[in-house]
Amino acid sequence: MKIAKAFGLEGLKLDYSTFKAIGPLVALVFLFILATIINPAFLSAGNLRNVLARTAFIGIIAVGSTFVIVAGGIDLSVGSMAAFISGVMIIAMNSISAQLGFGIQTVLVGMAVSVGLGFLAGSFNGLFVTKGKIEPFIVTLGTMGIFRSLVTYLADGGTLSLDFGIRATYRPVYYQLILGIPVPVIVFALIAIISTIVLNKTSFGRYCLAIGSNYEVAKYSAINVSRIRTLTFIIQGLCVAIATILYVPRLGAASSSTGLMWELEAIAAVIIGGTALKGGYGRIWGTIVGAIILTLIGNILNLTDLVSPYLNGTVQGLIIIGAVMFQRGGNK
């Protein structure tokens, strides 16, 4: 009962709503078994760590997307935002290293730049949606192009590379293991726990759900709708910043292709996890499961020759369409 309550499954009957609630978990177990059958190497410690580490990037961004979507919005700019933040981080660290050297101080400056840019980018999106009264789809479609264009300009159409001296100091942020667990996975877990508490146990979370459920009613219920919706986009920007901090030491470079299609993966993870695309209902644990499912699909495609891994985007697109159809199936 305690486990069911923690996952929001208490009181469910064995009907469509039950299957809808536990569907992501069932799919995750099925994929895990399928991957094991296809290639026993799937269960190796190295592969499982790789799956979880790769999940962390999209998972952290998807947690931010959960707040945005629950409140009735959407953010298509997260991949481009990550590319832009990565590029500026690298430029800042390379520039400041002449004064601070290649130590931890330089890395901390880069992290501060990332968080600051994530806050500003999220605020930009949120204020244009709320104060400018423009649809989130239009605003973030526009900033998606802006951020991608800016990083291309900064890289002069090429690639921005982190100095090797800084990279040596920064690498442990991605590659270090703590009790056998990659650092990105630990950060992802902490963010998931905090976000679950915020969404389910605070007035802010309740306001997000109320706004997504019925915007007009929420507006006339003494809820500062503009403030809450702006904050959801800021949370999204900060989540992108944190994911970028963890991603940069992996490759030590940024280009116009960095973060490509991350917005698709983030939205897919949220929808697969059971959050309603129209807003008003969402669950962080579902988003986490959705992110793991997407990573597992990519991993399975890499472990087998039956389907080309280049079709990963096709699979993700079909999953999004199927998940939305499944959600609507219970509302006939």
Contents of the next structure:
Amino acid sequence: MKIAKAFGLEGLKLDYSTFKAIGPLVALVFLFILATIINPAFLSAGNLRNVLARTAFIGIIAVGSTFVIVAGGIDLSVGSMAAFISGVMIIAMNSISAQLGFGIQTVLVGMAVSVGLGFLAGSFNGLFVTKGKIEPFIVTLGTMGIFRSLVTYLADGGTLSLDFGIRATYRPVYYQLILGIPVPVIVFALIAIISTIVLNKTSFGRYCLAIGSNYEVAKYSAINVSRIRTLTFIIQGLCVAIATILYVPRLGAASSSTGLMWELEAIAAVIIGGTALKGGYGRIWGTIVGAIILTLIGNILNLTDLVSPYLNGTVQGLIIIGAVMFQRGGNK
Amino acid sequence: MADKLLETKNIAKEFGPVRVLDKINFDLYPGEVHAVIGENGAGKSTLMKIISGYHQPTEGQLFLEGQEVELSDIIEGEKNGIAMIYQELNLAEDLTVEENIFLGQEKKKSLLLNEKEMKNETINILRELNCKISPDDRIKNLSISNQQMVEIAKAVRKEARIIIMDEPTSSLTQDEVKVLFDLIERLKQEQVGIIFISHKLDEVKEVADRVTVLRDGKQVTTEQSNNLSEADMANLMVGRDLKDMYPDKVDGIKENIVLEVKNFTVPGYVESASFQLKEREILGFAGLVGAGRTELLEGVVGLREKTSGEVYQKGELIKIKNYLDAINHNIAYLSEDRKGKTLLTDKKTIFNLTLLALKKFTSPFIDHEKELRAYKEAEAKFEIQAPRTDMLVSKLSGGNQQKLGVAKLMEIEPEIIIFDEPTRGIDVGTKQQMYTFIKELTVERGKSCIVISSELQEIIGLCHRVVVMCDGKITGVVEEEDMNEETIMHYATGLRGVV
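Output the structure of the form predicted in complex with its partner chain; the preceding block shows the form predicted alone.
The complete assembly is shown below, putting the previous chain first.
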């Protein structure tokens, strides 16, 4: 019951709608059991750490997507944005290291560049949607292409590599464990908690839900619709920036294939988690569970020989379609 | 006289438990213009939809040229030579005149379109109608009257014997109206029967041979238009007996002006409107649909763009750029569109109640306990009947939704409250509660109210003064002692006052 309360599910009866409400959680538990049966090594601390750390990038981005989608928007540019920010971050750190050396200052400058770019990119998307009155799908389809091409241009078609001196300093941001938990997982958890509070406990979150539910009613409730919608895109940009900060030390490089298809994985995580694609209803915990499910599928396929890991996308796709079918099933 | 083109015998229509049409005997001769008039909600549209096949009657029979028919849908109506031209034109904006005229009935040469034949036929029809547009013009580039011509050309091409025109002049200029009337004259000579629906009594008088008056779904009379004056028509449309629906009016009004609007223009809807609202007053806004009442007041509270106009609150000029500014000046507006603009129907009651005044419940997090207390209070005060506190709004009845909408507004404790059609589509009991509440707001709590209503009874029963609008302009302000349905209707139809 305590768990149910934490998820805001107290007082629910055990019928189809309850099942629907906690559906993603049920699926997650099922996958855990399945994975353990297939290969007991799944439950090893090392493997679980790996699964969660890999989930963190998509998970953090998907948390941002939850805000955008709840408020009735969509952002297709996040994968390209991550690649672009990675590229600029690496260039910035490499060039500043001539003055600041390979120390922590250089890494901090890189992080600041990342956050600044995320803010600008999100504002760009948001303002074109609200002030320019262009559909989010179109705007972010455009920026998806723009960011991707910019990083290709910056890398001159190849790969941008972080200087090895800086890599040594930056490395712990991805690889360090704190109390046995990887740093990205801790950051992911913090963002999840903050976002849950923002979405459920603040007027901003309430306004996002209202706008996604019915734009006109929001307007007639004296809500500054443009401002709120722009803010959701800025939150998305900042989430991408944070994910990128955690991602760069992992490989220390960026290329035109960095973050490829992340936008689809992020949107998939949101949808699997039970957030309505048309907006107006959403939950952060669902998104997190959705993101973990997506990573788990890949992990399970790697642990077994039954299905080729190359079919990862097929299984993910089927799960996305199945999740939505399941959610629609109870609606009359 | 020739045989009747159309006749209805004792047609009735029920939507659920509501009888919207009762025993209508309507007929139409070839070459005749038969006007149908009545207040909003009198049943004009429903009757037309039955004649055109869009609705099926619950009772009664429909005869076309003496043969009893049952029209199962609008396509069958068209096959029987009935064409309806809607108030909002039904043309594909991006297609050409020719493509629209043949839409759905394209001529073909084996698999391909026979464009030559369609073009020739279009040219012929347009010439016949004396209409100077080209078959290749795109609809969106045409004036409204020419778009209407295209609708009529469509009807002519289908060789319609009966053409129903629903408020055809509502968006036409004076000159365009003249063109339309000339065309109607030509259609009459072709022995086409025309049913003409309009709120504008002068036009009815000018164009119609006979007039049928509907009121509350009943046929009041059918008369030669020569025998009726415009004033007679207005009286016949509204003549109802007042019941004890309304609380006694208490004269608590003070002469202080709490809100003054000067020369307010909302482009396309309202032209240079000025009015005053006094302290503790209930000020009515009457007029026909499309007169610009909603647009004017939405403009005043910042929900619509204005091109000119000033708003003074207690003598001081205030700037209202958006609705939030109005709310900050304690001016609140309840939309006429309950489900589309007031309430989120897929959200719970409490979510809706606190949405407008959410800041009050936030510090810095939303205080759910406080929301719940506010809901309990509102539930008791407005007698909202919801079995559970966390009900979805879509599960509430219309009356309870409306009460919730009012409660939502009152959460910001406004000084000036604008109610737009506060009793539309709700039951009599809730109506009475709404009236009592509005009165209480002014008398006991010192607020000032504006009530926009299309029900004249309501305006007269409730308001101290009434501003009447016609065609985007204020045509008159009627004081309580002069208030009766005829006077208001005369201003509303532009018979009296500055037009």
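Residue numbers count along the first chain shown, from 1. The term rigid core refers to the most C-alpha atoms you can superpose between the two forms while keeping them within 1.5 Å. This one's a predicted model, so the numbers in the text were calculated from it and none came from an experiment.
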- Item | Core-referenced Cα shift (Å), L318, between these two forms | 2.8
